[in-house]
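This document starts with one chain, in the form predicted on its own, laid out as structure tokens.
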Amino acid sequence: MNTQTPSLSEAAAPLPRIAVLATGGTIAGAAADATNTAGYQAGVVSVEQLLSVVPALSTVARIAPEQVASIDSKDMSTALWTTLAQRINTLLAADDIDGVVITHGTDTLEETAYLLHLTVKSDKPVVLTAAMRPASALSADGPLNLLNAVTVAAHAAARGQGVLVAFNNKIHSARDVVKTSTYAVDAFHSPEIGALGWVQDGRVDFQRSVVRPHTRATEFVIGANWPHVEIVSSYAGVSRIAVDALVTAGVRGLVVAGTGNGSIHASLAHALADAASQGVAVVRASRVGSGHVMRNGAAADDALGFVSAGSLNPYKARVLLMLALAAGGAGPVALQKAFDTY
């Protein structure tokens, strides 16, 4: 009988090397009782407990875990953006890392998806995922999001998508996925055009390609310093108290959460339209969920010196005014360019 000993080449090609950082959320979350999925702490299980109950994990990828941070996502910071942002930045750049996973808390997950989207700077896959029941729970959903967003950072499909969320087997656009409920295991969506495509038992499918330029075709870096942009919103009876406070306060844009078409009460107008005229730039979004926000051109926002947030939710649209503050937008025609880009 004749053997041989396979060439280099004829050996398999090493599992890709993924890089997992840990930031807590209620993936990482725990109860004393397994049928209590709101009484829990969440962020107390490490990162390296998260992956030992998933053993599938070692037929996937050759994992790199990190423990970036322990929090519950509500508390999500930009000082912890930063670093985060920063850090993928460098790890990415190593030869030796095919792809990051990020485990995170539900609550401000498309925030810093979003923000990601717009920071990172390779087209290397950058994978999101989390739980909406602690690692504690009965029938917890933590364990099969992260080894499906590991397999989708591993495939070579996901590379050049942007930031991507792997939630309950959907991948989102990170620009497009918004959290739908407080408490269904299938929680995240993207309401106005539908998840990029799917993953489950190992397969990956994208049935379509993010177009909007992101990561690497940005201008928008990662610094220390944050512009100060907060959120108002319009509702029956709103006073234009907030918006005069914030402005003598220093802000540097306003976000309004505004009516239907992003309408605002003609009391929040008024006082919003005094900011526009002491350059504090002030944008338009809904705060109905999905759709999108119309220029409404001389009419309105052109007089005012306002900015449509397009289909972006107030809190992606206060994203991405920080970033574009931060990297010399000014004036609404610039920054209104930078929404409909981005």
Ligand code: SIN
The other form holds:
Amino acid sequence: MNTQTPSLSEAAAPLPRIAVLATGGTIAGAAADATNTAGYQAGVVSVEQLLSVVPALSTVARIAPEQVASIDSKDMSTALWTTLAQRINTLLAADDIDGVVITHGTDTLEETAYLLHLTVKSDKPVVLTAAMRPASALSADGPLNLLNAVTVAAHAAARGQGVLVAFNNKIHSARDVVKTSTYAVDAFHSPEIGALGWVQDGRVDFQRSVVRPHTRATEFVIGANWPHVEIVSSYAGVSRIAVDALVTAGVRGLVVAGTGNGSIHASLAHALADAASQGVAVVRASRVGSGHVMRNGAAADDALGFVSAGSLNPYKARVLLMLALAAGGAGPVALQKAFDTY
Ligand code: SIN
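Can I have the other form now, the form predicted together with the ligand, not the form predicted on its own?
What follows is the entire complex, opening with the chain shown before.
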């Protein structure tokens, strides 16, 4: 038997150190009984409890847990976004942290993920995960999603890919991913573009990479200044009342969830044109769920002073519009550049 102490070159490298930041959600949800997957309270299980049911984590990474919040993500706020992004940036600036995993509710995960994609200032992996079934449920999906998220965050190939979402064995880019089901465990997809790769049984396989700039390559810096931006929708019989009220309330930007290729009911279009003429930023997105909104396609953007959201859905378009306005972006030309870039 060889009892020699291994030389430095032979000694196993320490496992990556991954911070797991918990914010609540169904992954931390509990119901009165195990067959209840709809009537439960989100965000009541602590990060320590979440980690304790996944012993395999200790074979993948050294975990540094933090409870950042305990909310149902429908109640996500810009103040908590600021806290979360600042904490992530602080952690990733430290030499002894190799990546971050965030447990989050599914309902606004795509918004938080895109916000972090544009404001985290590090190449180290940042991976969000969640669950569709509460921690108390039969066949809860949270534990495996958490293990897979940590596996991705600990993997060298996840560096420099921007913020990622690991869910149901798929790895998605924060820019593209959206929630597409109210109940299915396969609840997240990247419409048209598809996932970046997959994670299964400890194996991480990226099949494409992210092209648009993100994280350190953006001009966006997280702060406490959140310009007031709201979303309005176009539908049969819509009036201009909501837009006029929002303009009176001093809104800085409006995203319209238009029909089809971002087309807008005439009543709403007149109100939005008036808003734009008063300096309110107006961004045309689509309520369809996939595809692009073409500039000057279903509306005369150049003449009306509107901006096209491209392939961002209305909720992600709102995130980018807030950041662009906070960074000093003013006028449709500068804002369109931001939408064409990110
Ligand atoms: C939430 O978003 O916090 C509740 C719903 C979920 O996580 O699936």
